[in-house]
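Just one chain follows, in the form predicted on its own, and it is written as structure tokens.
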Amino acid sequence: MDLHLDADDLNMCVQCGLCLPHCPTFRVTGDEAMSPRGRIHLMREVQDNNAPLTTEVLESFETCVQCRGCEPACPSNVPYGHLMEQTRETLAEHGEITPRWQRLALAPLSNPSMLQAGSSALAVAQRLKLVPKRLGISAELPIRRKPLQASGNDVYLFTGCVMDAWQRDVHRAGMRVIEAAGFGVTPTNDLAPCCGALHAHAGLSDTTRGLAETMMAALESDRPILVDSAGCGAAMKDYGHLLGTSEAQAFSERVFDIGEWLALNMDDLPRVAPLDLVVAVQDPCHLRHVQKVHESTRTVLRPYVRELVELDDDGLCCGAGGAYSVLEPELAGQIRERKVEAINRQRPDAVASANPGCSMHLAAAGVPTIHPMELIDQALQQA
């Protein structure tokens, strides 16, 4: 099968193995087929030698968390994330992965009314203890949501889909922090309901492109677009590559992680007494490995908590991976165990995570997670 992979990109991998310690699935299985170089070898075999798509080959591709932790470790700069996305796109087009039920489950993400109604129903089921543990939803979901109101037009705050339905309080805290720095905020609300990140992970690239074009048309201006979900921010910063147009590239250049943008405007934030907390920073993979702006989380948090501590696992993935923790619960749980062990070694009062998937996945294991904006907001509110 032609996976439509660029031969030059594919051949950049020299099979050196320096990626292996940074791959969460290889770390927990020790299986070469569960490593970046193993998966690239299989891509070559399928594309160049017409190797059959056996159950084992498909499992290798489907079990990749797409954390891209291998990319910073690679001396050859192999664009592994794009290779995996293209592989999954081709396999999905041929019906080899992403079955119909999964596609139907993703459909409400671009329909805010449907998503919020479904989320409210899920919240009721949660209170009746009818929600399966496999979904990893430990925090209490809201049944009703107070609308977000614009306070000005200096910046957009991208609110997205699942995060807006399940964690709107994070958006509210982020808005208050931005406003405390003296900037007016316009929440995107239903203007741009979904960035397409989960669709891209599932190989549904045509849908992702459609959502990207909708987003670009809805947010036409030169205003910065701030994102408080690391996975969404990484997807939006990749629109230039996804669509291959100068307009998409210009749009991506307007996208900032909220911590990244605040770090550039720290002088405008009020200085207050810090919270009496020891906080460990958990770097979401798409903030650390893709956006490469994870240090900004430390910059903005440091003045507002008593102490920041670092985990000793070199930013290894927590196993959330968008919908990965639902689709691959056993592997996701094994990967999470390593992260929880690293957290427990530091014994923090709280763990700051700038991605909703990571925070929910860790919270389901009993980790006290909180978004960095919520910590800063708490400090500002108590002043």
Given for the second form:
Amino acid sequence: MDLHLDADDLNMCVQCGLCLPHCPTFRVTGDEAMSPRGRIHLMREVQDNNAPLTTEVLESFETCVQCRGCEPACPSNVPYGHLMEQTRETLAEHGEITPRWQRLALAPLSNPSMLQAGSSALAVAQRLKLVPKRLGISAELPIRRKPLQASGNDVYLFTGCVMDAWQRDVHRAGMRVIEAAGFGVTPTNDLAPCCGALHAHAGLSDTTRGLAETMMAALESDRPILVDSAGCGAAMKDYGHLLGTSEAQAFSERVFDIGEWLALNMDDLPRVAPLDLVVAVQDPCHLRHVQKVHESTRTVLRPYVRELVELDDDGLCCGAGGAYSVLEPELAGQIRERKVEAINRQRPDAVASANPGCSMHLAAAGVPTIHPMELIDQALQQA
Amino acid sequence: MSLLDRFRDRVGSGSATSGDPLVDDLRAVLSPDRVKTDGAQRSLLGKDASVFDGGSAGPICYPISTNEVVDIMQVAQRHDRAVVPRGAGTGLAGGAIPLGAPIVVAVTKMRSIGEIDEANGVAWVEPGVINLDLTRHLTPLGYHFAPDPSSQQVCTIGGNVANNSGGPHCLAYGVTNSHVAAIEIVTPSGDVVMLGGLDPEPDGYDLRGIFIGSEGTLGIATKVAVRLTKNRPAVRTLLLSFASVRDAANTVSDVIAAGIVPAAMEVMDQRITEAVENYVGAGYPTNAAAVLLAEVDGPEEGIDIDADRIAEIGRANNATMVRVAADNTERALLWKGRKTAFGAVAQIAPDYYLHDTVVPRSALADVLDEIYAIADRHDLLIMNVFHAGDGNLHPLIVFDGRDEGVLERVHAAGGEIIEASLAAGGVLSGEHGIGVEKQKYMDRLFSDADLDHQNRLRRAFDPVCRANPGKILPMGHSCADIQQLRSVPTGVWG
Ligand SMILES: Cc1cc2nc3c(=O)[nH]c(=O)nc-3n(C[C@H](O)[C@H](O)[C@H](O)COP(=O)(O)OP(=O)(O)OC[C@H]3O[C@@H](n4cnc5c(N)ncnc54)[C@H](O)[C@@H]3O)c2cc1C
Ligand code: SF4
Ligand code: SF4
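Show the form predicted together with its partner chain, please, because up to now only the form predicted on its own has appeared in this conversation.
Then the entire complex follows, led off by the chain already shown.
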């Protein structure tokens, strides 16, 4: 089957294998078919040699977390993320992956009121202990929410779909921190319902393109757009590639992770007594491997906590991967175990994670996760 | 695609083998999910990191214990099938490439680090443990595993043992053979045997030494007692650049001639340095014809004396720049560059063929000149990156395999490089092994009688040539011939 993969991109892989240990699914299975080199080989087999799409081949593609930990590990700069997104897009078009129930589950993300209704229902269900544990949703979801009010128009804060509904407190904390640095913030609220990251992961890139167009039209101007979810930020920074237009490129250049942007404006942020906490930094994959701005988390946090500690697992994925933890619960659980062990080796009081998916996935295993902005906000409030 | 077609596709090649008694027997001794038969997956394990195609894997097994490896061997015996061990598949000589659709035994699920026996200075590890994981595990205790192949972040201890692998720091510390005390193996007939031991001077024949470097042809290693090496108290890393590769090579032989034993001495030429710098951004000079990365270690006092002398010798050989890494971060970045050099070449062309010969240090400069000339004659792009300290050359031919006729030129040039190295008094392989790559050159180095004895040794371990057939010994010597007879007709396992 023609997967519509760029032959030159595919050919960049020289099979050296250096990416293998940086792949969470290879790490936990030891199975090369679940490694980046293996998946690239299978793409070649399918596209060039017409290998049949057996259950095993599809499983190899479907079990990829799309964490892109293999990209910085690859000295040949193989654009793995784009290869896998394209593979999934073609397979979804042919009905090989992403069945109807998954598409239906993704539909509300682009419609905030549906999502709010959905997650209010989820919150109630959670209180009633009706939410299956495998969903990995542990932090109590708020039932009623106060809307976010704009405080000025220096920057946008992208509030997204899942994030907004489930972790509005993080937005509030982020807004207060940016405001403390002297900037007025406009939350995007219903202007820009969803970044489309989860759709692109599932192979529904057309939906993502539509969402990108909507967002670009709604957020016209040259204001920076700050994002407090690493997965959303990575997706929005990729609009240039996804749409292939100069407008999209210009839009992507306005997108910053909130920590990345704050690191550039640290001088404006008041210095206060640090929180008396040892904090471990958990780098979300899409911050570290895709946006590559994970150092800024350290820059912004360091002055506000007693001690920052590093994990020793080279930024290996935690297994959350957007909807991955729901779709592949067994692998996601095994991957998380490795991460929890790495966290326990450092004995932190709290774990800072700049991505809601990671936070919830780790929290479900009892890890005390918190967004870096919430920590800074607490320090500022305390002063 | 019709629904029926899709169903057929989904069932796929897996169905062609279901009901195969070999597979059923393997599934009975392992769990079914640890025996893979899918066609595309078998084609994946038909390759390693080398350029060799043409491998074909039979069923792929993922054992998790020595007992399971014994069981696999017994099934192989009953069905008269060959067995090929596999680690991370980073071999560069095609050692793990399965010939004749054998059972592939991937040890990557056997990866626990067992007892650390400080009294005897060893750690017991399973063969699938990744080299760098082992060192990281030992670091807090003050030790490391000395062999550090450039592939150390991924290659396995089993693969290191089987290939007797080396690395940049083996110049002072010796290759894998010096760092393994004992090996538990499963022989091709299914016996569990311990080779070597923890005694400093074990009695009897050194069968451990015979197994190390045997490339999977004498059985499967299932447990390894690796020696613990104390961490280095202090380290200095120097980066020198030169206006010619010859100056760099001469510096290396002069350093050794001066009686200095650096921990490592690595040279990269300009093209490779450019590719590396583009990936790591370590501050390598991209305008120098060659760079030399030299490292000395030892007690803090005295270490700068050696570092200064190396810098001096470099300057005497026209070094255009000498820099000492300021801290651990800079050192780590420089080494990351050196260690990812082979992978980084795909920025230049999609395929590479990495050679591995050893020449006397004094002949380094001349052989390098000859290698560049060979590449010119065949109209090929060649780069050199090598363990200069022990004369281990790694000429790297980069090409695009899609170009008509290029592979013939690559192989022809490769042959001439090997000839040139042998003519200068060198040997066939520094560290990557013979595999399928260099069999045909073995009779250049060994007489018929030599090869015959090697074959008899092999047959003593493996009378029917069951383990990794078709490797090391050239055609015309019995194990290679037997493999030809034994291969399964294509179409069965293809
Ligand atoms: C980028 C790159 C850099 C490299 N740099 C170096 C270097 O600096 N120095 C160096 O020496 N090599 C180097 N290599 C080559 C390779 O990494 C080494 O040979 C390594 O030791 C192979 O380990 P592996 O686990 O990948 O083994 P594999 O490739 O899987 O197997 C290698 C051989 O070992 C056998 N084998 C594997 N496991 C077992 C076992 N348990 N029992 C018995 N036999 C077994 C296989 O049958 C095969 O013959 C490099 C390779 C790459 C891709
Ligand atoms: S590191 Fe890059 S080139 Fe090497 S096998 Fe992985 S994807 Fe391919
Ligand atoms: S994206 Fe992540 S899970 Fe997928 S192959 Fe790369 S490292 Fe593995």
